[in-house]
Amino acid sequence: MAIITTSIALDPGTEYTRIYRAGKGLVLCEPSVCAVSLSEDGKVLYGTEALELLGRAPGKMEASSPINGGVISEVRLTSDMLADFVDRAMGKSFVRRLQVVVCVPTNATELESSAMEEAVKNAGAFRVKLLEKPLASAIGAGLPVDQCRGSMICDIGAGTADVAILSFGGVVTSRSVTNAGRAMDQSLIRLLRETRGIIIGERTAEKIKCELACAGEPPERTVTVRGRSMSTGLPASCEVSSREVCLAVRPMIQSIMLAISETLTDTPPELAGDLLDSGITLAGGVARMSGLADRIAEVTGLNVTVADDPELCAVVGAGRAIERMTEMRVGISGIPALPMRASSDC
């Protein structure tokens, strides 16, 4: 069987894993999530069939989400699912070597950078590049990075929100919180559990986000949700309405308004300038919330834009760095290099 080399992008977030084939696009989208089963079996599921089990799993079997954050809580694990997640996307037909681009938070300690580095050689990479999560979501959201002015991401997906000034292919200023789709949803949690005495598990939780939250005025809207009562421990059901939803969520979209002011207030004077022409670009899952552009463009006074397929704009902009790479390997010249974090052995 003939060795090919393939490169590939993946964007390890929270909540789902996404790889980009160069060349390609997108070849695939999974939950990050495991189901272990704690049998002598030791049968594991990954992906969709796992997520299913996401608060359904018998007693004999364990879901649980490896990458927190947009890092790696359990590396075994984690480049089990990986490796997994490439041996669908790329095929198991012929013998490969994997270099990939890798995308990371903004505020990745090396300790963190270095874990994820090596569940994705476990997986099968030869050679790896980290890439932080702005730049490849400015990359894939459009933004002109490679010039000499100013452009402003904001990526709020389920783990952090990156938020980062950039101009001429790197980051100027940033800020990353944890305050994202996933603290909204245990927010929720907390919400039902303390005000309905009903527990509810995380897919429930999202859903109701999806529907309800806003980060404005919300329209009066309510919807039923189920789960179990904390006091007699059957099932039980209530209503919840948009504004107890919103006030829930309205925290976690005030630690994103902070970590975007932050980010302002640290920028130069001439890239502040540019940000008056280019405003600020919204990528990630959360990006879609109801009112959340219009709120951030009141609060800062700039023009506001959701991108285009806001979650896929990371692995895109990742996917579309590791294709000029592959360009400038072979000699063709004009494309600027993208500068990123490179493993220990590259």
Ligand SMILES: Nc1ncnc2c1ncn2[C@@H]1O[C@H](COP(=O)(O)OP(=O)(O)OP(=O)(O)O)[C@@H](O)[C@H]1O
Second form
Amino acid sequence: MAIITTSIALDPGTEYTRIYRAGKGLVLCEPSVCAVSLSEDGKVLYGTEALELLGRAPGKMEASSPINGGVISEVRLTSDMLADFVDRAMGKSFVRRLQVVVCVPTNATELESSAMEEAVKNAGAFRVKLLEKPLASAIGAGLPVDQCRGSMICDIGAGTADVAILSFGGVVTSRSVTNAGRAMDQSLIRLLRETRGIIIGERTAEKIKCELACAGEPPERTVTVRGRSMSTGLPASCEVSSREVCLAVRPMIQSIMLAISETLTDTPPELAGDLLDSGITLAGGVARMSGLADRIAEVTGLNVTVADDPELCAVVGAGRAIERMTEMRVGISGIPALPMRASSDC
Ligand SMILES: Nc1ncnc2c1ncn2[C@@H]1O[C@H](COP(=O)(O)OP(=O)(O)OP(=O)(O)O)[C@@H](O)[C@H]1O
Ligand SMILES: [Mg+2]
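Mind giving me the form predicted together with this ligand, seeing as the form predicted alone was just shown?
The complete assembly is shown below, putting the previous chain first.
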């Protein structure tokens, strides 16, 4: 039987794992969550099914997110989860050799990168290539990364905010901070615990953040939040205003702003000049936050645009990189040293 070689791009995000199949496009987007049975049946659920149980099935199933900011806490569990996702994305119907391009944050240590590589190999890949997440996001956002011109991407996801200046197919300078979407959710949980004595779950916190958080002047809005009273242990609810939510997420926004400013300060002058034309492109789910692009534009004096489908930029970019390599008959070994088109201004 002929063995088919298939190439996929994998973006193992803190919140979602996404898979792009070369020539087909996005084929999977599942929550990066596992739920392991605490009884002897050893049942394990992955993705949406496991997410339903997160914080709702204590005593029976233990749900966890094994990936945080592109770094994995448990190789075995992550491998099993990725194997399940790859099977769902590809189907099990034929024998295949799978080569995978995986997005990793720029500041991942050698150990963290090897753990990710091992997890993906255990999930069934015969060849794995790691690609820096900002480079992938920039390709996905349609930035001209292979030209000899500076462009800037800021991918703000759940676990990390990755900021980078790119030119001539590579990352020139970058910053990665863990003060991103999840840290904002945790800050909201703390706020309600400290000011109302109510404990809320992570999913509730995320929902309020997406509804009320903004980086500019907060609108006059309040929502009712449900959780558990710390004093009585009973179900309880309270009102929370957009002003409070904005205050809770402010430290994370400041940390992202600092990463952007430091990256700009490190940028060589010629490339910095290019940014006056190209501006900054935002990717990742947090890019959707109301007022964020305007706030970054105000602080930096540059044009800031939010990419289309910002959460998908990394996986789509890694997928396009594979497709390009395949067209050139280079194979994924050519990534991330993308083929440079001779650019007229170089
Ligand atoms: N309108 C919004 N306002 C604020 N945050 C938002 C909004 N929409 C989505 N988010 C946040 O975006 C994050 C998810 O983004 P994304 O899917 O890019 O993360 P990820 O790729 O899983 O994580 P990472 O790349 O950091 O490992 C979540 O924290 C989510 O709450
Ligand atoms: Mg991401």
